[in-house]
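The chain below stands alone and is given in structure tokens; this is the form predicted on its own.
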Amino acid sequence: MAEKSEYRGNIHQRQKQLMLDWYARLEQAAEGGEPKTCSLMVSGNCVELLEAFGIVPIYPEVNALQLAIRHQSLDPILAAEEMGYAADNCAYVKADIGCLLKGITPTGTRLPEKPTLVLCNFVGCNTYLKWFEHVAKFTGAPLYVIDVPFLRTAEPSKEDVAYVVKQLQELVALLEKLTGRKFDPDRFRHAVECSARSEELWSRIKHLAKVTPSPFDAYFDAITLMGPLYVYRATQEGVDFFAQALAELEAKRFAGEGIYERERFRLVMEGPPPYPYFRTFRDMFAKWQATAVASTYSTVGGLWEFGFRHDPAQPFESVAMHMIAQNVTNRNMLQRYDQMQRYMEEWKADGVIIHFVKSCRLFSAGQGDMRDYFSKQLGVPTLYIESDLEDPRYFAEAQTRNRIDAFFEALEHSKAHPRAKAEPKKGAQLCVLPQA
């Protein structure tokens, strides 16, 4: 039985280099003022528009998770709490603000003290409004807020799309003023076209996980690929990276290689991981040779596996559609249920893991009902566990390990005795419920 997981393949090394290159460009901006930079959030980002001006994105969430995965997040969190940020505030916010105050960066390099623009592309999470107001105040950078309507129906209305397009056009005028550069429509269309190609490649990678064994883990491995997806999606570098990743993973598929010698369980993962204990958490699933074949967290930047692509023929409209409808954080809970149910059926998963993040109400509110829906209504084996994505104080390793082990023992028994699984007692819970 495998006890430890390990990363395999060249794509992980390549993505590390790309992210280091990104931090190097940000340090260059910190030292000389070029390239221009813009702070914005991952979900529903409009990086195509920034690329049209040669502006490099700064993602506070990416910085925060990089700190957590390097075990550096607690110090800035405590610094923010000493300032008055509450214990139950978003830990990403506290880590980011603490870093600003203490001058901490994940790689030890410098970040621009004053980005060219702080762009609050607010989708779903209203915490971002105050977060980016604070970033603008502490850095002295100008703030622009894009008001993105929540997705209230299956598809956004024409008025919703037009409302966001109008704001994007206002943003163009602001960027012209801040950068001193004239907007280049051809460069914008090229960026949108690169995004469409990156999205197509990324989608094909995610569909590879439908095969048994899956050649990659659509949660733990997907997370390591999400950085390039957000930073480089609208560039030729992004296209080349995902073409390389697809070729490498397709070769594994044709060779019949999975993550482990034997793939025993296939899972759908809901919620971000506990980044301060990322490797420890992954090893808890590796012990059981369990592969995540799909995850909702890997769609915070875009829901491309279901067909959406940016469209260079309608660049502004497709950027607006992406911001409104094609990322998981701007959709309602029932739409997330549908997304997960499709994963269960089309990716042929054995169960669902729900990771409740203490400091993230956006992702975690309603997950108790979600657990009940999948376990009681659909009869899907479901495990509900709690910790935090950034704050290491909320991860109870022994308790989490025991509950994961208990879940897989029960799942193994149900797979060995399918009749018992097919005929659950009325009202019976197949999930491992959280302890009081």
Second form
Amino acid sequence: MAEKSEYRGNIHQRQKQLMLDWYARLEQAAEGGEPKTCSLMVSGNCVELLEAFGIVPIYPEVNALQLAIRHQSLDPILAAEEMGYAADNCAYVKADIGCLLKGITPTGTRLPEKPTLVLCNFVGCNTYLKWFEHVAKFTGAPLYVIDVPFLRTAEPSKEDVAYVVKQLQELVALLEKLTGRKFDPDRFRHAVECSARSEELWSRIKHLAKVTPSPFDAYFDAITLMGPLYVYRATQEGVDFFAQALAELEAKRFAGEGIYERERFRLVMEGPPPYPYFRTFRDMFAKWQATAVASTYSTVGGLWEFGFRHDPAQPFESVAMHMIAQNVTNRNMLQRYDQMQRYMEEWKADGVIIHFVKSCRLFSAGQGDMRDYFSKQLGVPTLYIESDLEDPRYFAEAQTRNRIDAFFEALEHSKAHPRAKAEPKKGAQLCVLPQA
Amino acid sequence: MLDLEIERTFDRYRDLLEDLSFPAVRRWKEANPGRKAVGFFPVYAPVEILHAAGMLPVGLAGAGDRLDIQHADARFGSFICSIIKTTLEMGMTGHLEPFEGLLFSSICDSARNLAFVMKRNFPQKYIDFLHLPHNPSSPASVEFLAAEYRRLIGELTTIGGDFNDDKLRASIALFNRQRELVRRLYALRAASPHLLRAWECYVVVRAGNVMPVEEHIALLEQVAASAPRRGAKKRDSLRVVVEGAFCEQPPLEVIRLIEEAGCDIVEDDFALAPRWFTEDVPSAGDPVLALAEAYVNRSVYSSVRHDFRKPRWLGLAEKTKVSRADAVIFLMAKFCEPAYFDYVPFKQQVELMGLPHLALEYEEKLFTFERLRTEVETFVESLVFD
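Take the protein just shown as the form predicted on its own and give its structure as the form predicted together with the partner chain.
Every component of the complex follows; first up is the chain already shown.
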């Protein structure tokens, strides 16, 4: 019998309320032009700078995933395909454009038809450049692109940081023009300070998953907490939310409570989830009492568990640093392998699940090589499955279930009959993440 | 006699492009012992810098239908374009052995990830990723790119490159000459498509990716001098712009069948590297800065370069006007997301201009062409008998 795993604590209710409040503010903007709004992407977002102007962020990805999780994504995807988008284009984009065309919103509340600014904070994902260009074209809103140099070396160069800082300053001038408000450096510093505090709390939550049993699932539950992380991080509300979340999860830890009566497997999850089948997918792991103790997807917004914090003493530089080096999407494949390897070791996981999503080549192109590295070079049990994060047509339920069951059967067997653990091969350390 | 000779030239360079053993690269290395060849993945690379460092820049273009994929499918899986896999396969089967280095740039997510998968699988090679700026509206982008080029120069020096500014100025002048000749061939083709067919122009231009620039200039000069004197007859064809095949290249047969079906391809975005700049790169002053400035301000529009000062669809509009095109054919590689995305605003622009258009999809390893041929023929007939 499938075990249901969903944890429904106060934080989930609070999270839901915060997200509804956010949609309510966007509806207010849609009706009266205030507050000002700005579309931007989740990964490496610079919400602190928007907060300094009192601008409310719109995250098209959050809208897209909310649609998918509510089983409403196919209609807008088909509408976008009718206008010429290809079957193999990112379905997040298609769902978003389809919603624009058909006036659909995930919660039924209105969204601003024309944001004050469409801000493409391009971090690693080339698709964003096209997506936001199209959104600007279709809505008539002004567009600004922050070109964030990809992290192609171990650390960003001073030129990389200077380039992003200069663009952030150009953005400030543009926002002054678009909002008619003068930039307030104190308000910016305060936002950065709030972010640093939210990040500290979030990082401590992530580290709670190091204990056995883990008091929460660092993939499925982390996703619930990620909405406030992007929308509210730079505000006191965000700080309060994460303080509450940490307190609640720490209480669970002190009580020795895990997600299941017995935590049988500890996993590292790679890749975004299949939102159209989110619950079904989660239950496939619940059946085996398997907990994700770490996930790369939950670091799309930031890699805070490894020590990085925004710094009110250097607000522009730390925002730039976050965009360049401290979110998973702007880091290279090998740095991602390294991140996962650290999760395996420090979070004491039994295996890696790689979820290839058709829409997202940023995450998925080359994941076969990742599987090769983990299974062959490191000797880590690894499962590779394919579906999509937005398009329900690409989820093969029976096949996915069979593969997951087979993986856990083999993992159970190998845990019961442990072989001498293979030493990682020479040269397995690829790059170095900052120490926590 | 002249016609026969020039046709033989085209056949020879078609063979060169199809030869996965890079014969011209090997010859250059034999003649220049100790010097290094660096392959670059499409679409653009600052070849002048590689050349000035004493290296041979070579444009990679996958393996077409000439290599069975044995290993790369397991690394890149479904929904990923063919050139990613054939390039990795070339590495895994020893075909990239002539190259001491490989360069990638910020064109798309798959190519970017390939750079780092390559880095893990071929640790003995110098493999680098260049971040080419996507915000040319920022005055800081030129300075940033110049710093990126200086970083590249530093890396090349580490692996044995010998670089100075004077050498770079000389290389810039040489590649300016190459691009000027390429522009001349394109102008000839647009004015008199019967004198230089699209596939002929294509093999001669693309050959510049796989041979030393000095030899390529000689070839271009020879073709530019002899093509106008050919005895070919004018045809009554549809003038089309082909758009979308900027990275993975279509089989030559596809270019030929578009022409055979009754089109003159008067403009395209095939193999853009040898004609990346719309005008000369200045060779005076700081040459690294000049090259960076040229990328930001003098590049062709392309689906892999983002310049929000002027949308790409206006670039396409201009191209169709200048080349007096009757129609546009969107020729897109399977799973090429930049081409798929651009198709939507491009199509809207073309419709706004009242131009007919056709969308085709190909893979480099395609070997049956009948469906494509029928589609193009039907398209042409519908316009001619309209």
